Structure formats: C-alpha cells, structure tokens
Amino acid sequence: MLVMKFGGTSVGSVEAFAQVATIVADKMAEQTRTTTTRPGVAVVTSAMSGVTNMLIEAARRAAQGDEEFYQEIENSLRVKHQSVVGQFIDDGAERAALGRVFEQRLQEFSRLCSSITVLGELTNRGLDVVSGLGERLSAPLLAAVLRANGVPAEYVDATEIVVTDNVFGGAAPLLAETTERTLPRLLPMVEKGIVPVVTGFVGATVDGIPTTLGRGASDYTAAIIGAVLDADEIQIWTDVNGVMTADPRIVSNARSLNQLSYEEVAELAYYGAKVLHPQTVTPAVEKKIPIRVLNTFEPSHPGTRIVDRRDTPSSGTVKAITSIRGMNLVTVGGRGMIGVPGIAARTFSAVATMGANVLMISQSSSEQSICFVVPEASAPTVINALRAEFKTELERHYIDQIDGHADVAIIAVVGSGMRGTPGLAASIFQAVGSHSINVIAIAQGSSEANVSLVVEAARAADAVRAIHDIFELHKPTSERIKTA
C-alpha cells in the first residue's frame, strides 16, 4: 500500500493535474500486479500552488478592512479551479458538483473575510479556517481528476479524520482519535480499489473546529495517514529529484541523494531544508515505514529513500548541507557564572516564557558564557526578558553581558556517525577559513548526524559552497577522496 503526496506545484497548473493522473494511474496499476497482500493507494493533497499565500493575504487584509482585495481572491480562486475543471470534466454532472463544491468553499471564504472585517481582528483560530481552505478546493478537484483519467477516486476532508488539539496555527495530531476515524473511513475504499483523496495541511479539533497543522505540513499529513493505514511506503512528490546534498540555488553542482536516514532527513529540515516538512519523520518513524522524495515531473528518477539507520550504512560520512538564515546569537556571559548552579535553567526558562524557538546551544567549557540562536524577529524580546530575569546579577557584575548578533545564519552539516570521526572538524575548519570566513559559534549535538556553525548571514552561501567542495558532495560517496 502507498501514500502519495502531490505539493502545491503538482497541482499548480492544468499539466501539472495531468501529470498527477498519469502518475496515480500507474501506481494503481503497479499495485494491482503487485504480489503484496495490501494492495492500494492513498493520496494527500497541497492547495494549487500559491493558492494559501492568497488566502492568508485575503485574510490579513481583511483585517485591516480592504474588503476589495479578498472579493477579488474570491474571483481568481474560482478561475483557477474552474479552468482545471473545463480541461478535464467533460461529464455534465460531475461539473455542476463540482461548481457547487467550489461555490460553497468560496462563499464561506468571503463570510469569514467579511466577518473578520466586521471585527477588525484575525485570529489565529480564523486564519486556521481560512487558510485551510485551499486544500479543501483542490482535492475535491483532483479526485475528479482522477475519476475523468480512469482512476476510481473519491475526495476526504481531512477535518473529519484527522482530530488534533487545539492549538491553532500548529495544531499536534491526536494519533489515538486519529486512527479510530480514519481506519473505518479508508481502508474499506483502499481495500475497494478506490483511491482517497485527502486534504493535505488541516485537520480539527475532537469538537470539530477546523485546525492546521503548519505551513508546508501536507506533508505531515501524509505521514499520519501512512502509519495510521500501516503503508508500504509513504512518497512526497515534489518539483525536485529527491533531498540534495545541498540547495541547488546556492551549489550549483548539487546532487539528489539516494538515501538518508530519519535522523539526518529531520536535522536538513529542522536546519532549512524545504524538501519536507520537520515533522513528517515523526509518525513514520515509529512504524519504521520508508519515506520517498520524488519528483512529479520527472517520475522515472528514483529520488531519495529515507529509512531507518539501521537499514542504511553509515561511516561517518557527511551527506548534505543546509542554512538557515534570518537568525539572531543571543549571548549571556560574565565571569560570575562559573561554578554559579541554575544559570542555564533560567536562562531558557525565561526563553520559554516568550515562546521563541532556539535553534541551536552553544556553551564555553569555562561556563563563563552560554550563546544560542534565535529567530532574529523573537530576539527583542528574549534579550529584554533575559536582562530583566538577570536584573540583579547584572547590576552586581556577575553577568557582563546580556546582548545579541544579529543578521547570522546557522550552517548545518549533516551526516549519521559524524561524532567522532576524526578530521572531520578540521575539514569543516579547513573549508570555511580558505575563504576567510569567521565561525562565530559551534556545536554538535549527541545525536551524532549534525555539525552545526554560526556565520554573519552574508558568508552563509560561500560556507555551503566551500565545505560542500571540500567534502566532494557532487560525487557519489564511493567516489570521494574525503570520506570524513
């Protein structure tokens, strides 16, 4: 059995639907010869590409009472859908159902807008519902789509199987109430031959208020659904031929890799790789079910197969690179730390208490200073709430230093079995200091798959560059001079 997961530029365009067909259509066709006792296919969705950044915008918009704006949204959201419609659906009823389908989509659109007008507010409760709304017209499209290519195909809003909590904006799935709605609901259909089409990104509360998941968390959705069916494999189908050694935009001679483990997949995302999701590995990773990055428009490329460490050999070799920028190195420091218990404690406590995301710790040996990194928009207020819940250690001298760098970026090297392997540091070192740039902070983590570094934010695109030539990643592993 697989799962598919089609992103917003599989759907992007009338060609693009037409490629999805052809592909689900052969899947089904791989799977009925296949000689695995469960057969079948499952399919999640993204919104048509650029179709949730225009909700949002509405939204937004609408807030600030630009009541114009979202009724033009309104229009070329129905265009955008219905010209998919007059390419595939020749069948006249199937057409007026789904007219009325997009019609009811779209005036609880412009409600919500008008009504977010009215208040002159947007929640995030609301902008769950709103930005949603996308998924919620494209899957009903594309199961229709597959219905006119030959494929039996029947649309699923996930609000009603997917039961998450309620925190609105980047709602957690409820795994347990999860799977006892989804099983009944589309295993019998998968079991039939006939394909569920599942809305990507959204999901609601056990009360049935409508939720998301995240941006960019069709993904996510993916994966719920594949460890709730027990899959075979999960697929993300995607505009690229799998996870890259590195960002092709910045390394021009990257290359897709063929496999990865969960653990190095999650570090690239987690460090700003845009192949997947963050937390798609989660629910796959406890069924130990197989990940595969694929390339909708070119189907042929094997892409990357992510599995578990265990089934994927490891000898301390680097495997991809990754940056994220827009970050802020936010240090505490003085000579009365040392040997001073609870430092640390509460310096996240008070980091916490503003709900910013620490992306990565770095503290002296001498314990004279602690430096972590930030988002650069949460930094104003961490260092605020630093200096206030150090107040009088500042005042007497035993904290000197309480401030930011701003504009930094983290670069992440990433590789299962790094710790340890020797010369790898010095490689990383050897690569950034031919080209003169300054590593302003390191660390790695027990986890032994990352080597992460701080860079000022414009040498970030020359350390990619210089450690992913050092380490020869355009070359196949076996190729390599360093292996390190």
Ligand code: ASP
Given for the second form:
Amino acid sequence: MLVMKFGGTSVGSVEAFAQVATIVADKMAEQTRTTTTRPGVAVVTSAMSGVTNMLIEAARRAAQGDEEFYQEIENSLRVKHQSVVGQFIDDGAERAALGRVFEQRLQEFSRLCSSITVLGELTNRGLDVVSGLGERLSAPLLAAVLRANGVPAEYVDATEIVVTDNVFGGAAPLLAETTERTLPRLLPMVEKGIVPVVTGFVGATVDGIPTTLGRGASDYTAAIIGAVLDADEIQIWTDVNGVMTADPRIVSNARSLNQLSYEEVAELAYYGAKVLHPQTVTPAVEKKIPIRVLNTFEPSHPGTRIVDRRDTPSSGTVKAITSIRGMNLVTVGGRGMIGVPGIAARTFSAVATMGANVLMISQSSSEQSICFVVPEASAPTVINALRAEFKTELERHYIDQIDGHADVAIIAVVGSGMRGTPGLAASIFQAVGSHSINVIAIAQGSSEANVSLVVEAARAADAVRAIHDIFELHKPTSERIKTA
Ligand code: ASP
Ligand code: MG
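What would the structure be for the form predicted in complex with the ligand, given that what you showed me was the form predicted on its own?
Up next: the whole complex, starting with the chain shown before.
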C-alpha cells in the first residue's frame, strides 16, 4: 500500500494534473500487478500552487478593511479551478457536482473575509479556516480528475479524520484519535481499490474546529496517514528530483541523493531545505516506513529514499549542506558568568517566554558567553526580554554584553556518518577559511548528524559552495577522494 502526496506545483496547472493522473493510474496498475500483500493507494494533496498564499493575503487585507481584494481572489480561484474542470471533466453530473463544491467553498471564503472585515481583526483560528480552503478545493477536483481518467477515487476532507490539538496555525495531530477516525474511513476504500484523495495541511480539533498543521505541512499529513495505514511507502511527489546535496540555485553542480536517513532529512528540513516539511519524518520513524521524494515532472527518476539510519550504507560522511538566512545571533556574555549556575536556564526561559524559536545554541567552554540564533523578526523582543531578566547582573557587570548580530545565516552540514569522523571540522574550516569567510559561531548538534556554522548572510552562498566543493559532493560517493 502506498500513500502518495502531491505538492502545490504537482496540482498547479492543467498539465500537472494530467501528469498526476497518469502517475496514480500507473501506480494502481503496478500495485495490482505485483504480488503486494496489501495493494492500494491513498492520495494526499496540497492546494494548487499559490492558492494558500492568496487566501492568507486576502484574509490579512480583509482585516485591514480591504473588501475588493478578496472578491478578486474569489474570482481568480474560481477561474483557476474551473480551468482544470474544463480540461478533464466531460461528464455533466460530475461537472455540476464539482461546481457546487467550488461555489460552497468560495461562498464560505467570502463570508469569512466579510466577517473578518467587520471585526477588523484576524485571529489564528480564523486564518486557519480561510487558509485551509485551498486543499478543500483541490482535493475534490483531483478526485474527479482521477475518476475521469479511469481511476476510482473519492474525496476525503481531513477535517473529518485528522484530529489535532488547538494550536491554530501549527496544530499537532492527536494520533490515537486520528487513527480511530482514519482507519474505518480510509481502509475499506483502499481495500476496494478506491483511491481516497485526502486534503493535506488541514485537520480539526476534537470539537471539530478547523486547524492547519503549519505552512508546507501537506507532507506531514501524508506521513500521518501513511503511519496510520501502515503503508509500505510514503511518496512525496514534488517538482525536483528528490533531496539534493545543496540548493541547485546556489550550487550549480548539486546532485540528487539516492538515500538519506530520517535523521539527516529532518536536519536538512529544519535548516531550511525546502523539500520536506520538518515534521514529516516523525510519524514515519516509529513504524520505519520509508519515505520517497519524487518528481511529478520526471516520474522515472528514482528520487531520494529516506529510511532508518541502520538501513543506509554509512559510506560518505557529509551528505548535504543547507543554509538558512534572515537570522540573528544573540550573545549573552561577561566574565561574571563563569561558574554561575542558572544563567543558561534563565536565558532560555526568557527566550521561551517570548515564543521565539531558537535554531542553534553555542556556548564557549570558558562559559564567558552563550550565543544562540533566532529569526531576525524575534531578535528585538528577545534582546529586550534578556536585558530585563538580567537587569541586576548588567548593573553589577557580571554580564556586560547582551546584543544581537543581525543579518547572519546558519550553514548546516549534514550527514549521519559524521559521527566520530575525525578531521571533519578541520575540512569545513579549511573550506570557508580559504574563501576568507569568517565563522562567527559553530555548534554541533547532539545527534552529531549536523555541524552548524554561523556566517554573515552575504557570504552564505559562498560558504555552501566552498563546503560542497571540499567534500566533492558533486561526485557520486564512490568517486570521492575525500570522505572526511
Ligand atoms: N498548501 C499549504 C501551504 O502552502 C500546505 C502545503 O502545500 O503543503 O503551506
Ligand atoms: Mg511543500
């Protein structure tokens, strides 16, 4: 049994829908042809590309009193989805039924935006209802396109099966409840050879209030469904040939990776690689379900297989490099900090109170400073909170520095095989050093699958290229001279 997730660009145009229909039909045929003990396919889809952004923008503008914009968006959404209908759906009854679904959703959209205008305020809860409409338009459409192409398919709204907590904008699934609702709904369908087409990204609380799992989280939905159904593989169909050694826009000779471990891909996703939502591996890990990242527009490419570390060959140490910009390096420093317990705890609880996401922490062994990286947007509030927390220490000069270094980037060098490989840090430093790139801070994650550097954002691309070069990541593993 397969769970196949199609991203925004995979359902972004008439041509893309045609590709998806062929891919799903082929997989269905393959599943029945081969002697799989549990044949069947379940599909998870994103909104058509650009739609989620349009919905969010419309809701934001509505809150500022702009009623024209959401009306325009309503129209473009109708046209966008209807153009796919026009291309694929000949059956009159199907067309009419889809038309009714679209109109219902679009009416809901303009009603919501209209109340947001009246309230003059947009809550996260309200935003989740609006932003989740894109998947609730694309999924019934994809189900109809599949049927029109001879694949039995049925639309399933994830708000009925994915149960989450009530953290709007980034809800977490409640697995027991989700399993309880998903299994009886999806399994009989899949077993009968019907493809459920499930909305990605959205869920609902136990009380039925709509939520979303966070931007880009359709991947996560696929992994949740895959884990619940105990799928043989979770396939993430996107518009690139799997996970690459680096962003090809930065490194022109980056190559796609055959295999990665869950841990490695999680590190890459966390540090800005756009290919998978960072949470995606979580549901898959426990049941050891392989994830495969594939290209809708080049379906014969094997893509990247993501499996348990014990199942990946450990040859090669560094697998990939990613960078994340728009960061600020905050430092809390002073001689008075040496040996004083609790400074780190107080620092991070002050940061946590501000709700800031700490991406990297580094403390020098002399204990004279702690530095950590937060997104630029949260830096001012974090720094103010720290100055308030350590007011006394600052007055007494136990701490004499609390400030931020703006406009930095984190470069994450990722690979499970880096564990205990001597000389690796030296190679990284040699690479950046030979390009005169100053390393502002460095940290090694506890998993040892990642060494992170902080550099000036302006040098981030050079740093990625230099490290990519020194480890010869453009070559297949077997041809690399240098492994450390
Ligand atoms: N449509 C949602 C987004 O744009 C979820 C996804 O595409 O994965 O964030
Ligand atoms: Mg995505």
